[in-house]
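As a starting point, one isolated chain is supplied in structure tokens, in the form predicted on its own.
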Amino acid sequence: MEAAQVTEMLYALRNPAGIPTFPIIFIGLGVLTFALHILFVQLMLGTSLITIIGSFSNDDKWRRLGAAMLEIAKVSVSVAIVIGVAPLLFVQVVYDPNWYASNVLSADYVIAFIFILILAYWAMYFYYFRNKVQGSPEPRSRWSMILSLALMLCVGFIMHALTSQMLYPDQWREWYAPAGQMDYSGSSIHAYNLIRFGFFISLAIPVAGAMMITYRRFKMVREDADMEFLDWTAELGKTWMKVGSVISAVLFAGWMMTLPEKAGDFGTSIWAILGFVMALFPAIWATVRLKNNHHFCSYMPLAIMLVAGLVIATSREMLRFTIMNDGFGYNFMDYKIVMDWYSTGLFFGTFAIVGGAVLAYMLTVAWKAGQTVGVYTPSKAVDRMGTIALWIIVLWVIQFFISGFIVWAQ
């Protein structure tokens, strides 16, 4: 299709009702939530890999580390799934022609996504119950943990393909009707970049390294802390941060070198340079700052990985904007706005107040439990936090039904 035809098609496919607030807000929130989502995805992948390595190792330290990282992996899956809803919602608001077209073209994979993810989740918990709950001197059902990791990578690749297909609107018609024959099956994946996919997956290595360093800091305050094991864990984490970051930087450079022509000179732009620098930054930081055990006494490594992820997520979004705006003349900034202050305020209130209260309570309980020897009993202050969080949820549900009834009555 000609560029002008593509542009006309994209604008025609927009939601005629418009959007409820300024599009830049959706993009900004999309970048933020994607960075948080991908951090937990990478944390889940990295800690799952450590769990598998530990299950096959005869070294006692690796066995202990694998068991510890399994706890983080299963929580990270849940957090990644919950947070992952947000960036999808924001993308489909301002890039709805692209996102829905891509989903229809590969509908079978979109439907299979949730089933594969559920199976991956079950496989991880099967391993957990076979070993952590039932207890065993030797790791059992290691195949289930390997299966879980493989399936997680599979669903990651599906999402990668869907986001890649968004950027080829000039080829949608050919994919939908190859040689003039309609294909309604949705059984094909049409676009992907293995180097790009490998880059985001490779970041699991430095993220897992950062988690190992943080694990030392978190556990060292306990009365029963084994400092020899924790020091070994932190040193291993430092190595993973440095090596993994270098691998990621190389893959990022490879991704920039394989960009499609419609990306123009983005590969040498300031956004690409910033992305490369931040992919390499964890290695630089670990080399300069983590010289001895004293510097292991902080939670900075995970913060470094989050900042790096935010910059990389911004670079990724700028690449998408460049392709769609410069290549096809589609600018999300001129989307029709029908301002809805209530829904906008409700979203931010839900995100900050409801989510903040519940998350604060859950993190507090997890934090206290992890640093307590034996059974943890919450204090009155922590119990009060839980009660407040519960009432906030109840009030939110009540206003949801009230506002729905008012709209219905009108």
Given for the second form:
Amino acid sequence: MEAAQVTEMLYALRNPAGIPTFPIIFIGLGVLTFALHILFVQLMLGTSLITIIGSFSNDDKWRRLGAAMLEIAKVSVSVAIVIGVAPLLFVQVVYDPNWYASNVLSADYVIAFIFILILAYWAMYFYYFRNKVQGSPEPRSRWSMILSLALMLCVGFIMHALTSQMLYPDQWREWYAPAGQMDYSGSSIHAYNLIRFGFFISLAIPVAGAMMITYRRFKMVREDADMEFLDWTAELGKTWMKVGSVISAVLFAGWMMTLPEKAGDFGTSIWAILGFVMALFPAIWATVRLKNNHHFCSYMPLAIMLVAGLVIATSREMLRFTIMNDGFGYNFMDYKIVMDWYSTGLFFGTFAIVGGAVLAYMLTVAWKAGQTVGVYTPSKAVDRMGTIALWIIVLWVIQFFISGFIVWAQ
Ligand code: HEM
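Form predicted on its own already given; the form predicted in complex with protoporphyrin IX containing FE follows:
Now the full complex is given, and it begins with the chain already shown.
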């Protein structure tokens, strides 16, 4: 297709209803929530890998670590899935022509995505329940943990393919009607880049490393803390953080060398350089800062991974912008705006107040329970936090019906 035709097609595919607030807000939130999504994806993949290694090891420490990391993997899957919904919402608002075309072209995979994910989660829980009874001589049903990790990677690959296909609007028609013959099946994957995919997956190693270091900090305050085990875990975490980050940086460079033609010279731009530096940053930080056990006493490693992830997510978004804007003349910034302040305010209010209050309560309970030996009983203050969170939800539901009623009555 001619370049001008592609631009025209993209604008024609836009939602004529417009969007309710400035497009840059959607992109900003998209980048932020993608960074959070991918951090938990990496945490879940990395801790699953440790669980598998632990299950095959005869070393007591590895076995213990594997069991401990499985607890983190279970929670991370649900957080990764829940937070994954957010970038999905944002990307389909400003890049709707691209996102929907890509989804329709591989519809079978989009539908399979959810079933594969359910199976992956079941497989993880199957392994968990099979090994829940402490002290069993040999870990049982290790295959199910391996299956879980493999299926999670399939899910991630589908997401990666959808994201990749978005970047080739000049080829959609050929994919949809190869040699003029319509193909409605949606049964093919048309574009992917294994180096880019490998890069995002490889960050699971430094993220898991950062988790192991912070695990020591979290558990060391317990009365029954086994410092020898915790020190060993943090030391291992440091190695994972350093080695993993170097691997990721190499893959990032590989990704930049294999960009689509329409990306122009993005591979040598400031965003590409920043992305590379941030992929390497955890290794540099761990080498400089984690010289002795004293420095293991912080939650900093996870914060480092989050900051690196945020910059990398921004660089990834700049790549999409460069390809779509410079390559195909599609600029998300000129989306028609039909300003709706109530809906924008409600969104941020819900995010900050409802989300903030409920999350603060849940995290406080989970945090304190993890640091308590035996059964944890919440204090009065924590109880009150729960009551306030409940009331905030009730008020939110009431305003939902009132505003719905007002709109309906107009
Ligand atoms: C649990 C297994 C999952 C894995 C391993 C995974 C992995 C990934 C990876 C590697 C990417 C980056 C792709 C790229 O830029 O090349 C990605 C992007 C994304 N994922 Fe996930 N993901 C998972 C689940 C989910 C779920 C359940 C959702 C939503 C319900 C989701 C929504 C997204 C979205 C919206 C993007 C970004 C799309 C874009 O900005 O172009 N993911 N995921």
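Residue numbers count along the first chain shown, from 1. What you see is a predicted model; the values in this text were computed from it and never measured. In this text, the rigid core denotes the largest set of C-alpha atoms whose superposition between the two forms falls within 1.5 Å.
- When the core is overlaid, the C-alpha of G404 ends up 2.3 Å from its other position between the two forms.
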